[in-house]
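Just the one chain here, laid out as structure tokens, in the form predicted on its own.
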Amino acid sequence: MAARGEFSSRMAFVLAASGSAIGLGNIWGFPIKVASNGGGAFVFTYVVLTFLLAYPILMAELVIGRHAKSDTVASLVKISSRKSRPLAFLTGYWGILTASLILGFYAIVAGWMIAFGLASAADLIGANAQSEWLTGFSLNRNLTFVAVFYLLTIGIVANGVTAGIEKWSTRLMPMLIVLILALIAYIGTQNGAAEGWRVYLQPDFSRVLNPDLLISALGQAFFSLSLGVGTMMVYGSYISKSENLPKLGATVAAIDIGIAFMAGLLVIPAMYVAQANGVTIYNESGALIDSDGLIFTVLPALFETMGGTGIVVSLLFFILMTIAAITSSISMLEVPVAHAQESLGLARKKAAWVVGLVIMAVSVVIVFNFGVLFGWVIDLTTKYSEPLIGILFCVFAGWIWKRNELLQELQQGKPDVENSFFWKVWPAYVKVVCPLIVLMVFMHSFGLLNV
């Protein structure tokens, strides 16, 4: 088998594992909710149930992972007993088959912020021509974004862990939490932009225990740390056996909460500048508009009240885009190729262009079926897929494992973390309230829960 790959510092697992979390659905899903569901009401809730039921999942993930030390299939299969091997299995695979099929419609979504971004470089050289290829709905325009994106997902995977996934993570994150604040301080001095950061920093604190917007909280809490697939699992098997454990995994939940902040504060704030210029922000049953309206629709449509400075801004706003896309593709991609190269014993390079394209096949035919199964693999992973999942992963670390072999894991980067108010709360935590908790959100998103 190949030699494994390990993250050289905390920093640089910190970057990596925040990358994987801040996603595209942090940057253009969470502002959506934040106006969908009270503003203000919406980031407080959400910020305190990502500490009460994302963090403790995050720590279940990795703490499977870095124990050991391989796949999701292999490292679950360890911890299993004679009797929970096949459960095992079926997670670990089910799990590698969620993250190909989520990466699967989001290329596409990363293809199309790519082609944007060269839209707005296009426009500042006055390729106007070009610029409408880029930004128009075609299967071209489509598949070659598709193929551009893959490209530079695998090239990054297939260089291992330090010379790709950790080299990448450390360049981009810091660029695009620079371009977020550069795109926040200019936005900010546009007209609406008070309105929106009116709406964004002010709950409603009526509104905060109306069961829908608790719902939504926890599932955005759920799902903005890349939970319920195996990435972090993965990723955890990367870290050292010094590392302090809770600690890191506390440092991830924090950065992602804070770069969805930054995004709200982004986002918000330019829905209110582009109703300010008079761009349509609610549809015609006076509801908000759709994420896609939003990115590809109105956005655009403020850059162009913004004359030549919209341009830049533009192009700005999607090389953001595209940075946070890369950052969690990569990690969705190294959960199927780490199990080719350490249980099927190919080595890196071959696993990940071989995964990769494979992948790539997928989102190929998603794009000739788009509007039959794009929209149904969403919902297929993310509501459906990735909550079972995640209830499975509590059931390993609560029920399966055995209690005494996980506090040595976690004591080998915390001497004295049997002591710790962590430890006291976590277990029974992990085993009890957040599998009922996600089964809730699972269970509201299948309708099966009306509150």
Ligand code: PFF
Second form
Amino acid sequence: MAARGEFSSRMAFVLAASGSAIGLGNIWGFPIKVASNGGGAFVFTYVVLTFLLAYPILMAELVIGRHAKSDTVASLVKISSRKSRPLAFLTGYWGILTASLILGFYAIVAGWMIAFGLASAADLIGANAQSEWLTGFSLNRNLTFVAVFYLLTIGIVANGVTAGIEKWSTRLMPMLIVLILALIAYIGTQNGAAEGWRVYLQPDFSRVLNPDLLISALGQAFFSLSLGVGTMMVYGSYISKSENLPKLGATVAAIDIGIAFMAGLLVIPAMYVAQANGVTIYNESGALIDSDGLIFTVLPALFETMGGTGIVVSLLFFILMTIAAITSSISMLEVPVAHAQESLGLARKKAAWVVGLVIMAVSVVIVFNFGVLFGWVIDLTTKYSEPLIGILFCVFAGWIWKRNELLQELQQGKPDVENSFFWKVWPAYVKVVCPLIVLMVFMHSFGLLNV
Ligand code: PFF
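Having looked at the form predicted on its own, could you now put up the form predicted in complex with 4-fluoro-L-phenylalanine (PFF)?
The next block holds the full complex; its first chain is the one shown before.
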């Protein structure tokens, strides 16, 4: 068997894992959810749930992955007893299916990012008709850019996660952050922005326990950190044994929340600025008019206020968004591809192309049935599958895996971990508290638990 890949440095892992975590979920998904769930209350609940649940589960995935050094199914099998093996298969394959379905809808939105980037380029050279086609919602446009996005994703995964993407991420992710900060500063000069910031930052605590808000925030916390599908387990399997896992995990979680928070500081005021400029955002009943298209409406409206510069800023923004989407999509595709390669014995290139094209077929089906399937697949995967699989990962880390093996794994890279706060709290926490919280959120959202 070929030697398994390993990240070349700590920085490479942090970048790859942050690249997976930071993506459309932060800049497209998070602000939409904030806007549809009453602003600050959602932000508050999301941050609390990330600390309470997402970080501990991220750690479960990383530590299992690094211990087993295999694809997700094989990793879970490796830490199982004979009796729990069926559960390992069920959990592993459910994760693979979920990662694939997530890629199914993600590629569609990522395709829009590419199209909007090209539209700005078309605007630059005065190709108005082309620009209109690129920004209009048509079957052909959607299909074209789904295909383009898959070619990019498959091309990278087929070659392994190369130094190329590591290097790209180092340079381009900071650029995205700088651009968002600059845009936040700019938006502060516009009418309506202050109202947006107020809505974003002032939680209405009476809404915090709203069942829809809770389940939505739970899903967002998992989705944003790429949890509950096995991505972080696979990435964990490529981490060197000399790394301190709790610290690495905390770094990735902090970067991810930070970027989502910043994206909200930009997009929510952008909505109010757009509204002040006459763009309709909410309908009479107070619901967002076009939630999926929110940032494709309000950000271009903002760029327009900048005149000629706006076209360049828009081009840059959508290029960076496309890159953020690719560093996430490669991590999704890596889950089934690692399995096809390691457990089923396919060559890497072949695995990437076969699996990638099958998942592309899923995206095509969604594009043809957009109205029915798009939202449904998002809800199914992010609101339900990811948290439930996350809990199964906790069951593996807390109940199934032998505690001394878990401790030994963590001691590699942090020999004194036994005396740390992390070791005193985390094992019991993932064993009991995490599953209970998720269960309570589910029961509450189904009306079975009234608080
Ligand atoms: N975390 C990514 C984002 O916020 O855009 C989405 C994601 C990546 C979800 C990888 C799941 C995954 F396995």
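It should be emphasised that the depicted structure is a prediction, and the values quoted were computed from it without experimental measurement. Numbering follows the first chain given and starts at 1. We call the rigid core whatever largest set of C-alpha positions still superposes within 1.5 Å between the two forms.
- Annotation: Cα of I366 displaced by less than 2 Å between the two forms, core superposition.
- Core-superposed comparison between the two forms: CA of Q190 displaced by 2 Å or more.
- Once both forms are fitted on their core, the CA shift for G398 between the two forms remains under 2 Å.
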